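To begin, one chain is listed below as structure tokens, in the form predicted alone.
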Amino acid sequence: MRIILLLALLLFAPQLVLAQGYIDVTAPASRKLKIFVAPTSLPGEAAPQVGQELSELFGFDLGLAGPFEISPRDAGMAGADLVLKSAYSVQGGGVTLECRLVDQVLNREVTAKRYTGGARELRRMAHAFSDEVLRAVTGQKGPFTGKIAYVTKASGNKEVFVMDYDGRNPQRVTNNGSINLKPDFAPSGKEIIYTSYKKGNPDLYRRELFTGLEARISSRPGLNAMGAFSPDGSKIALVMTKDGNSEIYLIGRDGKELARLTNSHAIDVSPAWSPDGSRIVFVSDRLGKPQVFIMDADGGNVRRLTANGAYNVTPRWSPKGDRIVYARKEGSGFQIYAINPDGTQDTQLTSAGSNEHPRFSPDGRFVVFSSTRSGSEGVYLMRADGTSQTRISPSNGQDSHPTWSGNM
């Protein structure tokens, strides 16, 4: 028995040390892992900029993530804990990307993946491996293959676009020359809902991203806006004024009205679901000024969440259910805060410019938001603790209302 135990320890000890070491570095006070992104191996016919683009992509993804310190290229592998190696090849009309993460300390391969597809999918493949690196190091897959839907005035009108999480590959979703607002992804990431004035009234639409098929699912008189999918995708919470006041309702995916959740003299807006679907956070001025409240998913058990500030709006729950982000009016603009669902640890995350519309990434590591800090309004990312605030949308755009899909 002692021999068997000894053999087991010899066999599995490196993996146990590796996992424990990686888990430890995810704590804020722990040392970051140094990772060296090796230059991508390229075939003779590949343009050199392909390798540079892939190296920069891996460095951006993993540098933003938190657990890593990216080693300078001129430093090489010296002193690095981990080395990311990649090779790109062309095969007929397709491409192949092979990636490996190697532990320098234990001299072993941590994870490896091989991806094939068209040339236009190369960045998606690389983001997919960044997701896998985070899974190997932290135990939770990264969000880098997700998409961000947002509203832009780049064309002169407010239209909905979708882009990669890092701001690349923007694609137009609406093109109706009207006002389009507040996109929200279905849990599948394959469709969105948004409000549009294209038929005169602010109506709610549901649109499939890959086919372009669209349906107007709520066109009651007055406002049909701020739609939010339930976690299972079967229901939508939204704001309507059909009964004369701004109230929160539930409808099905087909637009059939299911329930009225609020019924007060106040303005009730901005519903957002808890990740288990049992509660809804929303904004109401029922106490005089806009504040954040929480209610059960059937409209009962309403309680006030925010106790600080006189004007708090646009809340959104984290995927783990442990934090809620929202925007608070500070002077002439807004700043983003995060708070526990029990009202504790109300923490300011931004301070530069005016910042609104915060939304968590699917894994809860990041928050996407809009900000005016650089002059024109743009879409930014930050870690959930407020660090590494980075603009991702084009510098010449007027971009707002971002929301992050699950991995595609």
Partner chain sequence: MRKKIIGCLVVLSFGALFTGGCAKKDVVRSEEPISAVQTAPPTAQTTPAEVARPAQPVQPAQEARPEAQGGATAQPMTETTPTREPAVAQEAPKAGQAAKAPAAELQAELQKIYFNFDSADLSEESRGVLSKNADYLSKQPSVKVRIEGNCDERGSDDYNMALGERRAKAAKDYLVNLGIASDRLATISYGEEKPVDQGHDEAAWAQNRRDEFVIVK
Second form
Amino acid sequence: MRIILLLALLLFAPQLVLAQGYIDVTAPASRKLKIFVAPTSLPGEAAPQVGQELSELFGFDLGLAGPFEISPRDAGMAGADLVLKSAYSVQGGGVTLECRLVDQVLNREVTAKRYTGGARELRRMAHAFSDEVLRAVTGQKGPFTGKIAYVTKASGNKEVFVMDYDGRNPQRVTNNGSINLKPDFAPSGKEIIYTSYKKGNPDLYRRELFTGLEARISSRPGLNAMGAFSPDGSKIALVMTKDGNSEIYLIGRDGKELARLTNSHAIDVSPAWSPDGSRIVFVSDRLGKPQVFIMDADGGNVRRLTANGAYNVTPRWSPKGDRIVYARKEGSGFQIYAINPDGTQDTQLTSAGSNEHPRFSPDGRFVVFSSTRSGSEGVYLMRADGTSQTRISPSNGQDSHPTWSGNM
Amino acid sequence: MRKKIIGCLVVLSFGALFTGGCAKKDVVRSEEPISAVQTAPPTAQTTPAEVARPAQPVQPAQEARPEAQGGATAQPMTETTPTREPAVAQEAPKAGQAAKAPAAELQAELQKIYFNFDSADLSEESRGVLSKNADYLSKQPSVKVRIEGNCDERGSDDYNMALGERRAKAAKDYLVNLGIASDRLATISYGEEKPVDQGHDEAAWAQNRRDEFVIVK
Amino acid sequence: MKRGLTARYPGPGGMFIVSFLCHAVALAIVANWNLFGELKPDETPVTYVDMVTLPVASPQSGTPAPAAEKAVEAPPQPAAPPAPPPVMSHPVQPAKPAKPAAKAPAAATPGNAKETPAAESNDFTQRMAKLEQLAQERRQAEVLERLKKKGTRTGMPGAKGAEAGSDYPTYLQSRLKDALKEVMVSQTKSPYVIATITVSPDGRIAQYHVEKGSGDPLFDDAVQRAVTLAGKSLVPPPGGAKFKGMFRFRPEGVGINK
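For comparison with the form predicted alone, please write out the form predicted together with its partner chain.
The complete assembly is shown below, putting the previous chain first.
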């Protein structure tokens, strides 16, 4: 009897181990994809410095991106998982850049693109391929062809400029000698809104970047500031003081008032949209000190988001909707934090110097912000988890309020 | 008796588990050396191409798409060449200062008031200054004044835009209470954009948290 | 009562003997069970789907013949891990157009091709292609070398057809695990991939079929790389049979929620 019992036990025990559906294969934490940027092929008389420029550019873009580790130049492609190959040639008035990404392990071409254009667009073409590499490898396009609008004090007063995401190619947008603040891109990337004192009052202007055409769309008495385009580009959330106290309003692209969203004796500022346009995150001192709140896009259902810190400002929603970045006053400066829209996982992202004005890149991978960590205020970017903090604006500048456009 | 049977069972099942485990390990271990020898040759012999193929049957040869890409990028990328704006009107304060001599005198009489950090409350001292300012203004009924609210650099600049407005409005409300017509008093906030002291210490900040009274007409 | 019992039983020593006997029986059962591999398919149906027995002369026959010459070159390479030859290949740049030409003739770069005489560039193309291939092989050899070192630790069953294959899945699991360690990369929190892998009787991966992707392209590709790498040095399944099993790949220590 006992033996039979035992037999049964013995028969079943080992089977239990193997009777599951799958065989599990696990591996410890993520490493990085080693990518080797092969020197650019430059046939004929093409300038040799182009090769250097391109490999630096690809190295910078992809190194920042996160999933890649750039193989050192002298290591060659031997140890790399991926190899990025490029060929540059000059034809007539333009240039052609042909790029390929090859998976060395799977022995296949991942993606290939050919770009043609003027010689001045070379960097743009290369950034476009960086975007494409990210699309092919991670499933989501990179943000590297987007532009960053920012405010610079280089000429003494604050003017709005636009530059490439890596700090190259700065171009002036305003030139009025007055105070120009808080640029925000339309979702198309082709328009910008900003507040300027150029006619005395802080009014809101909308400007087409390609044509330079501009309209003053809100010039009510008092503030017309901190405009934020809705995700569909049809509306603008705006702070105005025309009714006596700073409140958040919705206006149309033409400046027509659509709705008043807040109604309190407190200061209500810095509106920013959720990516689906259904909610607005903003700052209010209705409980005494400035804190971050969330309301529905019709002004209802207000609730406080930030529970820690005595002074939390300038929130901005991630494009995926999963995180909100903001700045918290700590000591004499600010630090950047990120929090879930339900108030959980409040995480500090910066610690060196004073860091303000965080905003996500259009793909959500990065956060741009301004920092004083190296003396003069400059535009920085980091990955959304706070790693790879990098200054992109010139070291001697006075640059702040960056905002990253979608691809134009 | 029952205890003993249970004891036996426990001992036996442990034993069984143990032996079972051992048996398995033995099988694995004894074959180790063989495997080591056997793996070596195939490693070297399979070419990458051959092995890769079965692993990914679907391998669409992706070629460069010159038309689509070329077309897209051929567009002018030098989009941001905004037209230069005329250096439009300086802010009104200078226009105000350039007014007639009596106005300039009066301007000198209008004193600034100062605030505490993150506050738009009027201190005792500020109220005293405002009363004097109200006296001057009531003697010059034609003069209009713009109250400019300012903040120090420590706060958030967004928030300070609104705080400056609040500071200006606080002064305006007080002056209106003292009998100055509200249509003679405009307000504007410069937030932290127009510091009088560029320093980064408490002395500078205290100077910058202020309302200025600028004669416009 | 107690005394009666102790009298009838031979005391603790006797109990030990009984226990020993039972152990012996247990051992015999386990041994038997291992010998009768046929029992297994019922117990692990998913892993052992399709146990078609194909006649194979020798388990080692999987080694492909054409690669014989390379077998001579490759073994010494792992000895010198980082590769000097590929480094040399980079300064020699014009080779780049070779790749497009070889891979996709239609997409050849006309601008580049014009620069060099056809014959010369052809020759060059071939040399470059060779160099590139060498580099690629080296990368794979490097990883395989590491895998092999680890492989011996976990051990694997012999490829003798006579033996029961109860441990082939375990063996394959450990090879895949080691390979995944080498190429692991992901961007989501708890991705997993379920895939059916078929190993042909000659020890090559005949089919890799993803049953359920992770939705994370980075991880999907990593799994595919792992399978490709592991597939380069597999011992053929026992019994000259094809092996087919379903595997679930995921990062270590991460629970599966979705």
